[in-house]
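As structure tokens, one chain now follows by itself in the form predicted alone.
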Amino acid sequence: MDQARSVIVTGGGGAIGRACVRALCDDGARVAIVDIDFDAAKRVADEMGELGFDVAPFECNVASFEETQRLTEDVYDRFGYIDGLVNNAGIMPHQDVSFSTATMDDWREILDINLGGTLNLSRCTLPFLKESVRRRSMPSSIVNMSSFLVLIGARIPQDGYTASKGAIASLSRSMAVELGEDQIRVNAVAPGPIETPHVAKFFSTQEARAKRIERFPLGRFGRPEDVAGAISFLISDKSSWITGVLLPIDGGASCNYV
């Protein structure tokens, strides 16, 4: 990156979040590592700090508008500006099942964190992104986390999760149009199954893994680094004429009929 960006990464203490932090740092960014689990955020911050990167950990429940307001102010105080946001925080609970049997409490939790968290951070960060465009004469960028499940159905339903990620995809397009005149780009990524400890619980047997891998033309699950590389690209000026895009990162699964 020509000028060091200051980027917020939510869910930064998890596997994909950590990979995003590292990719952004490798591109020269200064990164606020945000997680509801402060210890997890601090572990990633300590690791990156030892490598000489300019990072800082923060604790925040993204479902709380008040907490996200405080967070963005604290990040601004720490780095002096904010010109990038990665809305990575989210949940995919194992009790998420069919819309016909899931409880409303389950749905509310999923929507509050996945969709509500994306909305909260985007709203609270927006004044700082606009200021950064004015002060630093460089476009700002938001990347939201959707899912390849918004492009295809699933025989094993995760309807609350899918609904929240579909809303994020639609919100991202609307935001891209609304914020384009402010020189703020908004895109979303749609990962397929990524090899993380959480996702591994869904495929606990070799048979279950093999059945899923058959769906991927590239013949493997995704890695956190696969998602992180795409996100770092969308945050950077290398994607300066890309906005309103939903980018599948799924090894080709969403285009595979059989």
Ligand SMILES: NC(=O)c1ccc[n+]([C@@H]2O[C@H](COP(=O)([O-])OP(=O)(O)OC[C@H]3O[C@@H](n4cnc5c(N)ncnc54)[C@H](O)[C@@H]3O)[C@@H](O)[C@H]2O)c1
The other form holds:
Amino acid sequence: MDQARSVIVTGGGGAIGRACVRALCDDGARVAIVDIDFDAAKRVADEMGELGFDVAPFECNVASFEETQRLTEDVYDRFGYIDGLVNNAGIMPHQDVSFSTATMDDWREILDINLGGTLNLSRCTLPFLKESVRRRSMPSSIVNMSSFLVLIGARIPQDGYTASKGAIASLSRSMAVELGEDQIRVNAVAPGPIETPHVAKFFSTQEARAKRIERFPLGRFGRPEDVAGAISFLISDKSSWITGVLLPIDGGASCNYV
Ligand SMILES: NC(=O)c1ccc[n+]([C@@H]2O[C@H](COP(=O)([O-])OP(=O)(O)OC[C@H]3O[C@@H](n4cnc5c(N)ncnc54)[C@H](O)[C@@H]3O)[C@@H](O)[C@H]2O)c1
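Now that we've seen the form predicted alone, could you pull up the form predicted in complex with the named molecule?
Below is the entire complex, every chain and molecule, led by the chain shown above.
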């Protein structure tokens, strides 16, 4: 039997998503690269295709249940089965600050995409993940994208974002318990700041960078590949008895008091 995994990566056209697609491809997986920005998904698909990997780009707004339903059927048609899901798509708006000035309307888009997208994709892929377990006798695996901001507070708050990622962490644990008997593992990762173009805007001066890097025992910001390595491990059978975990990927920042 063909044992290559077939994995959906949402936000696959973005910085961490791209690294994740590459890591999964290196592990031998077939990857559905899903993004609201089809051009971005296609760029990553073209890059991976040139390296000989079996990937396909898909356009989908994860906040829409109808679109995620259509997407999972399309991915199933393309690959024949789905046994992995990485709920990576997410937004971190700069205007999202303190809860003390925010309204639910300010938070709506963040919650709809970050939390709602995780819910929609998990719900729509579930029948396919279960079918894979039955047909292929292999456990399926879901990895959800949280943030180290759910473990520690921040002086410059992004409360809507943090609340959405906290809900994702809790939901992941709950899903892990619920889906254990179906042999579907569910874990979440909690990255600290990763050097992506978006995050770089927060640390535009050398001084701001140095001040922040001081917080990290490993002495540097994260790289997309740091996150991708952990995700490929959690998707693979190397983590076959790990479920319900929230894994910090933060260079030690969340355990550093000073
Ligand atoms: N970069 C960091 O420091 C960091 C730290 C912790 C967690 N994260 C999380 O990691 C994930 C990826 O972040 P990134 O830094 O690669 O960001 P990114 O902006 O480079 O990538 C996010 C991707 O998601 C896509 N996307 C946005 N809304 C979507 C929607 N409604 N439907 C489908 N796709 C959508 C975007 O088009 C983009 O390609 C996010 O969930 C983010 O919150 C990032």
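The structure presented is a predicted model; accordingly, all values stated were derived computationally and were not measured. Between two forms, the rigid core is the largest collection of C-alphas that superpose within 1.5 Å. Numbering follows the first chain given and starts at 1.
CA of residue 103, rigid core aligned, shift of 2 Å or more between the two forms: It does shift by 2 Å or more.
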